[in-house]
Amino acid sequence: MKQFINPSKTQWQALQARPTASYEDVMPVVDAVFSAVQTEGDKAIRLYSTQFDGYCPEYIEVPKSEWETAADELTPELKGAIDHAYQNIYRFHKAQITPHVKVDIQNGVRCWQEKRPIEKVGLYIPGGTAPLFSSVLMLAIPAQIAGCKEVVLCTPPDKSGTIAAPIRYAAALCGVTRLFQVGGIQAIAALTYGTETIPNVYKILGPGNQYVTAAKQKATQFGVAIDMPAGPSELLVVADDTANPAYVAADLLSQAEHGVDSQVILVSTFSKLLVSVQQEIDIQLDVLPRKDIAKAALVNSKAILFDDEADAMRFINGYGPEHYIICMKNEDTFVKDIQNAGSVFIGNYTPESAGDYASGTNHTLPTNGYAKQYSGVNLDSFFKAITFQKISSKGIKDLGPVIEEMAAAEGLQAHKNAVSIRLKDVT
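The structure of the preceding chain alone is requested, in the form predicted on its own.
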C-alpha cells in the first residue's frame, strides 16, 4: 500500500479517486450489447455469454428440478451456515416494516401513505471468480418479505455451464421465482427489454463490475429503476493505537481479494500502525489462495496518516466509503460524525465479513462515492410508497378557497374550476 503522511487538502481529491474506468470508456460496449439484445433477444444473449463469459449455456433458464437437488449437493455445515445467515438477515429486514402513516390534516381532510411491493424485480448476482450466494440472500430476502410477485434472478454459469449449488439453494430458500444463467451487460439488457425467455422487470438490484454498473444506469433510460450504482467493492478502515494490526490487515485483504479493481484504504492517526499493518499484510497475503487478485488490488490502495482527527473525519466523509470500519479510542466521534458511508462496522471484533454474510445487515451498498447520496439495499428498496387522501364536503368547503387562490395565482383556471364546481354544491 502506498503511504501518504498528512496530505494537503489539495491532494485529497486525487487520493479519494477510485481505480475504475471512466464512464466514456465502458459505454460503447454497453450500448452495443443493449442494442443487440433489444433487436435479437436470446440470440444476442448466447453470443455475448460466449464472448464475455466463455460459455454458451444450452438453456438460459435453470429448470426447477435443478433447484430441488441443490440442498443435497451442500455439506451439512454449509447448509446450516446459509440457514443461519438467512434467519439473521430475515430478522433484521423484517424489523424494517413500517406502519401506515395516517393523518387528519384538518377537519374533513384525511391523508395517508401505504407501501406496495414492486411487482417485478430483477436481481443480479455477479459470477466472475467467486459464486456470491450471499448476495442472493441479501437481495431475495427483502424481496420475499416485501411480497414481490415476480423475483427474477440472473447470474452467469461457471465454466462447466452450471450454477453453483449454494446459489441454487439460496434462490429456492428465498422465494426466487425464476433463475437464469446469464450475466454481465447482457443480463441487465435482458431484464430491461425482455427477451423470448427472460422477462423484463420494473427494477434491477444487485452489485457488479463497472460494466454492470454502467448497464444498470443505461437501463434507467428505458423506464427501469435501479437500486444504486454498486460497482467494485471498497473498504476504508480508520484506526489508532487501540487497533489490532493483524485484524486491520485481515479486513483490508478481505476486500482486496474481491477483484483487481477493488480498493482498500487505511486512515490512521498513529504512525506506527501503518508499518505494523503493512507487515501483517505481507504475512497474510502470502498464504491467500486469491493472493494475485488481492495483490493487484493493493496497487490501487493507500495508507494515509493524519495527525488531526478532524482532518481524518473530513477526508473519510469526502471519500464516502462503501464499507467503513472504526477501530478508534474515540470511536463515538467517528460514529457520530460519519455522514457518507454504506455500512459501518465498529470495534476490533466487528469484521466487515460479518456484514457480508450473516450479521443481518445488507451488503449491497453504494460504491465509488455514491454513499453521499444513496442508501444500501433495504426493505424499502422493494416497495413503492403510495399516498391517499379523502376529503369530505366539510373539508372541501374549508380547504377549497385556499386551492382556488393558489390555482388562480398560477394561471391554471381548470384547476380552480375543479374546486369551484364542488363549492357551489356545498355552500
Second form
There are 2 protein chains.
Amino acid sequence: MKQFINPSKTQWQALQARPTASYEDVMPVVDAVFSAVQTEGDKAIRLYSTQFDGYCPEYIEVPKSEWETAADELTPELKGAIDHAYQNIYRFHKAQITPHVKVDIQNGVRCWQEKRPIEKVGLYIPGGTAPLFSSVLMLAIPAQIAGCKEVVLCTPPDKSGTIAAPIRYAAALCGVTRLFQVGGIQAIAALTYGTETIPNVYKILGPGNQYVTAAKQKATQFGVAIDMPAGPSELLVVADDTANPAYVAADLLSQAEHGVDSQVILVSTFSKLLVSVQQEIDIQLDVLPRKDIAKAALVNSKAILFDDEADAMRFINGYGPEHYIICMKNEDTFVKDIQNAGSVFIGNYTPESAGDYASGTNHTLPTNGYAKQYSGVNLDSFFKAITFQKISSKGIKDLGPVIEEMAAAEGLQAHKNAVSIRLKDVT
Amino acid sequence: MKQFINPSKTQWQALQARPTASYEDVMPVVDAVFSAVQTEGDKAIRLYSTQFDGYCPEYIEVPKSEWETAADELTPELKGAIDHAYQNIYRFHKAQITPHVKVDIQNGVRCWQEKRPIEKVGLYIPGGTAPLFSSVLMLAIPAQIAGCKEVVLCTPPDKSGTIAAPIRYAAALCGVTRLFQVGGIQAIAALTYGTETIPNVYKILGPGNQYVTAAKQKATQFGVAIDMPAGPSELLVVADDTANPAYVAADLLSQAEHGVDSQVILVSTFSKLLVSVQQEIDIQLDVLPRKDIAKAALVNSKAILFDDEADAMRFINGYGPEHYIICMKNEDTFVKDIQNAGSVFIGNYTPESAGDYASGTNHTLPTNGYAKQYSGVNLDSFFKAITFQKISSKGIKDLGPVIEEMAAAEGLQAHKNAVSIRLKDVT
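Can you give me the structure for the form predicted together with a further copy of the same chain, which would complement the form predicted on its own we have just seen?
Time for the whole complex; same chain goes first.
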C-alpha cells in the first residue's frame, strides 16, 4: 500500500478518485447485443452465450425440478449456513417494512402513502470462478418480502454447463419464480425486451462487470429501472491504536481478493498502525489462494495518516466508501458523522465478511462514490410508493380557493375550473 | 375522444401505449452542450442561454436580495395560497420520516439502517408561458425536511430576463440555498459538471421537456442520480354512474391543457357516461384560454367502456397512469387493487388539481408507465439509506462459522480468514 502522511486538501481529490470506467469501449458491443436480442430473441441469446461464455446450454430455462431438489446436493454444513444467513437477512429486511403514512391534512382532506411491490423484477448474478449464491439471498429475499409476483433470476452456467447447486438451492429458498442460465449483456437485454423464453421485467437488480453495468444503463432507455450503476468493490477502514492490526489486514485483504480493480484504503490517526498493518498484510497475503489478485489490488491501495480526526472524517465523507469499517476509540463520532457510505462495520469484531454473508444487512451496495446519492439494495428497492387522497365536499370548500389562486397564477385555467365547478355545487 | 367499447385484450397494448419519445434526434444536441459546458463552463452557459432561450441574463446567479424580498411583489391572496400549500405539503412529507430500523439479529449481532440526506441536490423548474412555482414547493420542501445542505435551483428566466416573483418567493420559503437563472440542457450539464458559478450536485430532480429528460439521462453517466425519466403528463379517470360528468370533463381538460402531447383516458363501466362526458368537454373546452392545446391533446385521447370491472382494473394496471381518479361506487376495490399509479384521487370532490397544488401530496410523478417501477418524488428521494452493524466477541463466535462456511463455498478464502483470525482469539 502506498503511504500518504497528512495529505494536503489539494491532494484529496486524487486520493479519493476511482479508476474511471469508460463505457465508450463497451457500448458498441452492448448496442449490438441489445439489437440482436430485440429482433432475434432466444436465437441471439444462444449465439452470444456461445460467443461470450464459451458454452450454450441445451435449454435456457432451468426447470424447477432441478432447483427444488438442490438441497440434496449440498453438505449439511453449507445448507445449514445458507439457512442461517437466510433467517438473518430475512429478519433485517422484514423490519424495513414501513407503515402506511396517513395524514388528515385539514378538515376533509385526507392524504396517504402506501407502497406496492414492483410486479416483475429481474435479478442478475454474475458467473466467474465461484458460485455467488450469497447474492441470490441478498436480492431475492427482499423481493420475496415485498411480494413481487415475478422474480426472474439470470446467471451464466459454469463451464460444465450447469448452475451450481448452492445457487439453485438459494433460488428455491427465496421464492425465485424462474431461473435462466444466461449471463452477460444478453441476459440484461433479454430482461429488457423479453424473448420467447425469458420475460421482460420492470426493474433489474444485481452486480456485474463493466459490460453488465453498461447494459443495465442502456436498459434504462427502454422503460426499465435499475438498482444502481455498479463498479469495482471497495473498502475503507478507519483505525487508531484501539484497532487490531491483524484484523485490519485481514479485512483489507478480504476486499483485495475480489478483483485486481478492487479499492482498499486504510485511514489512520495512529502512525504506527500503517507499519503494523502492512507487516500483517505481508504475512497473511502469502497463504491466500487468490494472492495474485489481492497483490494487484494492493498496488493501487492507499494507507493515509491524518493527525486530525476531523480531517479523517471529512476525507472519508468525500470518498464515500461502499464498505466502511470503524475501529476507533472515538467510534461514536465516526458513526454519527458519516454522511456517505454504503454499509458501516463498527468495532474489532465486525468484519466486512459478516455483512457480505450472514449478519442480515445487504451486500449490494453503491460503489465508486455513489454512496453520496444511492442507497444499497434494501426492501424499498422492490416497492414503489403511491400517494392517495380523498377530499370531502367540506374539504374542497376550504381548500378549493387556495388551488384556484395558484392555478390562475400559473396560467392553468382548466386546473382552476376543475375546482370552481365543484365549488359552485358545495357553496 | 376516440371511443372503444369492450376492447379485446389483443388491443390493450396499443391502447396503453404512449407516443414513443425518441432520444436519438435529441442526443447530438445534448452531447454537444454537455461537452461545451464541461470544457468552457459559464461561457458555454451564456452561449446556449442566448441560443436556446433567446436571452442571456447579465448574471447567472440570482442574488439572495432579489428573492428574499419577493414576498412584497405578490398579492396577499397569492402569498396566502402559497403559504397554505406550503404547510400542507410540508406536513405530508414530514410524516414520511421513517424511524431508524434497529434489529438485534442474534445475540451480539446488532444491525440497523439510518437515512442520511443527500448533501447536494439540484432542482430543475422548466420555463414556459407561466411560472411553475408549485414545482418549487414540490421539490424544495422535501429537500428542506430531509436536511440537504445545498439545494440548488435552476430555472430559465422569462422573456424579460427575470425569474418570476412567485418562484423567487417559493425558493426563499423552502430553504433553497442558491438560485440560477439557467434552463434547458445547459442547466443539467452545469449541475453535472459544475462551472465557475454553478456547483455540481449529487442528484438532479424535476420535470422538463424531452431535451431536459435526455440531458438528465446523460447526467447519470457522470455519477449523478436523477429522480426519474419524465414524459408528457397523463391522467386516467375510472368512473361509473356515481360520477358527475361535468367534474370528470373538467378533470380531463385540466390534464389536456398541459400540452398537446398530454395523455387523457376515461375508463368507464357505464356507457352513458362516455356520451355525457364528451358533451361536457365540448361545453367547457370552448371557454378555455389554452383550448387549442387541450383540443390537440384530446385528439389522441381515449374513452373506453368495459362491462367488466375486473377488466377495467386490469387495463388500468397495465397502463400505469401518472394520475388516477376513481369515481366508482365500488371505489374501495379500485383503490385496493391498483398496483401501478403515481397518485390516486378518490371520489367526486377530489380533483387532480388538489394534488397538483395544495393537498399535500407531491406532483412530481412517474409518467409513461414508469409507475410500474418508480415512485413519485417523496421524502426518501432526498435521502439514502445506510446500514450499520456492530458485532461483539460473543456475536462473532456464534455467527462466525456460518460466514466461514459460506465464504469457503464461494472460494473467497480471505473473506473466511477475516472471520477465522477473530475466532482464534475469542474461542
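A quick note: this is a predicted structure, and the numbers were derived from the prediction, not measured. In this text, rigid core is short for the largest set of C-alphas that superpose within 1.5 Å between two forms. Numbering follows the first chain given and starts at 1.
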query	finding
Rigid-core frame, C-alpha of T50, shift of 2 angstroms or more between the two forms	yes
Post core alignment: V29 C-alpha displaced by 2 Å or more between the two forms	yes
